[in-house]
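Here's a solo chain for you in structure tokens, the form predicted alone.
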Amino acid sequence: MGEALLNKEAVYAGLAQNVAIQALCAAHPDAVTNAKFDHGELTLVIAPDAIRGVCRTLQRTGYNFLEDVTCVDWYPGEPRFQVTYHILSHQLKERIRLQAMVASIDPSVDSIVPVWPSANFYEREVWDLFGVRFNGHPGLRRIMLPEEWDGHPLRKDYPVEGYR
């Protein structure tokens, strides 16, 4: 398939062998926004309010492991906020990364940590550099900077000497 980018309906239907596209097609048809399948691993593009859900499918399915969850800033572009999802099964030997983009007023998405509890130090880790929100998240505060610490250092628009 190479580097195409494909829309929904061409993922279900050229990966309808896909265990996380047929699950995800019964249990979340609306969640998916986008999709692209590069090096023999699917990208898909979750609506926020959908994540939890949508960890909780892939869990059912047989993808065991969540390796990562990071943030990009897109600023001065909107949404701001793409936060991956880097998820493994280790007994269908298959990757996938969900991506959900976050708008940059109130920036937040719902937390993992009651699917894959793994993912508190990564939640936490991309509260403190980015300020994006997991809501649900069981102890949420800063875990590389100080509690005092102003603002949130990986934004694109945070100053490079910090704020005075």
The other form holds:
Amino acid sequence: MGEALLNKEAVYAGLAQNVAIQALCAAHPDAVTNAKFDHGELTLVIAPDAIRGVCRTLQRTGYNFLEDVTCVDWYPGEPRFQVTYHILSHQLKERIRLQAMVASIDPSVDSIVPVWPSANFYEREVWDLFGVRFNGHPGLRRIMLPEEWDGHPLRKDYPVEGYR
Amino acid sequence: MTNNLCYCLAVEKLLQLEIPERAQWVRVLLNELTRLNSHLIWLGTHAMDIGALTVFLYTFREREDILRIFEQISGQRMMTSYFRVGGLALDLPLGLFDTVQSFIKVLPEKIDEYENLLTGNPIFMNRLKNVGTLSAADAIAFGVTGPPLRASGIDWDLRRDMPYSSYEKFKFEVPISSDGDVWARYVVRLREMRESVKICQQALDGMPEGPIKADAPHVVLPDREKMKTQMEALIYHFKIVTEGFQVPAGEVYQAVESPRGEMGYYVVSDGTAKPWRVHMRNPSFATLQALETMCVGRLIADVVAVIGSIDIVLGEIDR
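Now that you have shown the form predicted alone, what about the form predicted together with its partner chain?
First the chain shown before, then all remaining chains and molecules of the complex.
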């Protein structure tokens, strides 16, 4: 599992051989704002406007499989929404986690459906439950709840019994 | 049992707990029984969708044996909850290994029986071959995992490639096929069942003795006997039951190979006894996205075969 590396400098020094970090340093030197290596898992915090480009670079580097897109609400913290991506490499047998921190007012981030079509349902789920908008998504509609539902129920400030 | 295992593994990773070997092996054994159980239901219902009703009666006969085993272990036939953070709830009941042994001894013959009914059956083959073809590139693009991914020619199985719960100590093959059609998924799943039987046999033969719970009094409930005689055990019991146990702040993603593909739990802890966020990545939810691609240009009747072939569970989709 190895020692936990808790900031960008430590991760870049400790995992200098990691192909994802090397590729991102070359292609998007400013995109990675923070990094963490904990419990044997690598996490990179990405500037929200760079997420699609970063995903494309990772896909070319061998991280070929998008496992999951989800969101964490850090209410009342700011930036409030942490959109989280888990990307797997079949070849390297490694997983990488990307996070894009999105502010609470009109939260939106670029969709990665053009990179991985499998993000389609996941982004719709995040929109439905957290209200984070994905720019460039082919059909951003609710997926779990009825169209006329009020609010986004997994937000931490959503009343437990719903709006009445 | 797979959901149960995956959540426990995720929380144990956050707590950095060492799980005793016996507990890990029991987890493997029960997970493979779950896989057999799931594939038996899939085979019965899939064949019934195609029109071969008989197989359903046969597979549900064997499934009943597995449910009886689950009932002996956990008290429940379905929706079992037997794994706990830190190990198992109880040790296995006496005589359980004999029951499992006699079941997996006859199962390969039963699988031959199903194959006799289906594999050479011209109607069944016509309905399945060259139907719902999915290329390897499309399978990856749509997030397909598990048997459908392997039936499209991608050699990937989390049990072998990113082992958890001591799967690295078991010898098994990962069946793959390059055809990518409904038939390939049928063949892959049947071969997987035979491999699962092998894993169960290895687990029974090599089952280590020893404790079934981790040595972590602040997380694992104490034995009833200790609770009645030792003050500390009583205090820990009270604290765990009333407040739960605190998990250090952090986030983990733990994936396991469920019968239908990759099941992942993303758990975020803020350092309290309740998780801040738990997200489940379910295989059926992602695989459903490939349905359209698999059905384009085919008959409506083929949609039934395709849906059966991805072993869909709607509880994973409409959560």
